[in-house]
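The chain below stands alone and is given in structure tokens; this is the form predicted on its own.
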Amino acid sequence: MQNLDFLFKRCQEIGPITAGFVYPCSQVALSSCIEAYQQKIFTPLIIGPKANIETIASTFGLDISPLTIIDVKNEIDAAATAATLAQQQQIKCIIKGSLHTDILLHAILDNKYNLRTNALLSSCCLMHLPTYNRLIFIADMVINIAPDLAQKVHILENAVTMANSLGWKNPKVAVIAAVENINFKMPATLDAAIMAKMGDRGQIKNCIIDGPLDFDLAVSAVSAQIKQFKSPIMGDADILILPDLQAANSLYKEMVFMGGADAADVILGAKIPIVVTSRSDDARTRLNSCAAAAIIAHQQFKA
């Protein structure tokens, strides 16, 4: 079964990415960016305060002699300065450190930056358990709290591209509810049909659609054969499009600290890939992460 090391050697392949790590003011964030360089995904522009970073170098042991250091006062500034150079294609993926979520985001949204595109901001996650027999992506469970249909469809434009940029080229995609059949009463099946119709007319490219499905119908062909459902999805979903955050959230944390998944989150809609690692994250996550963004960044500008 594969697991995600393929995103490794897919960076072996497409060589360094230059990407900015933004206020990596912690061993943890310092680690992961030293990684990521001594694994040859990034070459890393580190965007913090000179002196605590080699400090916190220093004091953990960490090698960042042959790194590069832009030195700023403070989170906003470091913000700031990532937009900038990603503005000026200086770094083509950026990275979190220790700052806060919003005061990054704040600065990517900023029109002045021009980092914007037509589509929305959100998060998609490739997973790997090793009780499945696939890998699957789901989305989103970090930016959107209860997306509407339009929102919903930009996430699953998103998802679908973190998905062909790691080559899946016409992957399956199940838009979750509670049951697979329309309900007036529930919206999320509402919202579901219409996306599995606007993907059967072309409105929604490069994937296969269908919806509502519940869970089960989504990644057990077992159980799409015990309830005779007919479906272009019988059990074999690659990207599971969540209802709202509240359920894209808790389902990720399942599958992580219950069903020991390996995870690669990236957040799309941009004009550059952002990683955004949760606090909880391991190093394996965040290295992970980075590897997927590097392989999108790489799709991206070679468009």
Given for the second form:
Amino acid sequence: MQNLDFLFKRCQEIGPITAGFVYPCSQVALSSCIEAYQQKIFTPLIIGPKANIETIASTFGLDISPLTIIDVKNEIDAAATAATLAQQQQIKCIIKGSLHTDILLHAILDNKYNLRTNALLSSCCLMHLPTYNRLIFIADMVINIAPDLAQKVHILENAVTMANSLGWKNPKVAVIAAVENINFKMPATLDAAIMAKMGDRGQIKNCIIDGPLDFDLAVSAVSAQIKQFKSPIMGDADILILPDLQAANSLYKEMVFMGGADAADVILGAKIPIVVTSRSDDARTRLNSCAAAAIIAHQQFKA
Ligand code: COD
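Could the form predicted in complex with dephospho coenzyme A be given as well, to go with the form predicted on its own?
Let's see the whole complex now, leading with the same chain.
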């Protein structure tokens, strides 16, 4: 069964990508920066208060001697410096350290850095579950709280961009609702049906979309057969688009904490990919996310 190791193999083929590690002022954030350097995923630029970072390194026995540190005073300056370096194309990925997520996102969204595109920022995560026979992407479990239809289309397109970049040429996208029939009292089913029709008509490209689908029709071939369902997705979805942040975030955490999933999380929709791992993410998820972001950055800068 495929796991997430292919991400690291691909990074070795590409070679290190220059990335800004923003305010890595904790043991876990600084360690993942060093690990990404040692694994040749990134050439990191550390953006943070130098004295503080040197103290953390010496306290925890971390060797930062080969790495460049750009000295800044605080979290806000670190986020602004990262956005400036990204604007100047001196870094091709941004990796959040221990600063608050909204400080980093607000710098990236600030028009003066010109890092926004016509797309919305949204997150997508590639999951490997020991109990499931396929890798699966889910979106958006970090950014958009209650997306409307237009925002859902951006979330879907960003997820397809991630899947395409990581090697899924024409991924199957299931737009999830509680039921597979259109129910006028459930707006998620109406949005899903419209997105499926947009896919049929080629208004959303590089993927096959169906919806609304309830969860089991999206992920279980047995269920799809029992229900005698007719769809291009018969339990073999590659991407799950959840109706809102509560559903996607809960699913992500269920998969990780109850299903033992390995994850790679990236925020797409800006001019460069961004990694915003949460405080509870382990070292493996942080590194997986760095590897996925490096591959996406390589694709974006090649295009
Ligand atoms: N993509 C692109 N531009 C955006 C986005 C987006 N997803 N969200 C807001 N903007 C732009 C707006 O158009 C506007 O120009 C500017 O940013 C400010 O917009 P606001 O005021 O609506 O947005 P904010 O400032 O309230 O916050 C934006 C966040 C991305 C920080 C916000 O969406 C957020 O807090 N999301 C939830 C994060 C969270 O708590 N996640 C929990 C799981 S980890």
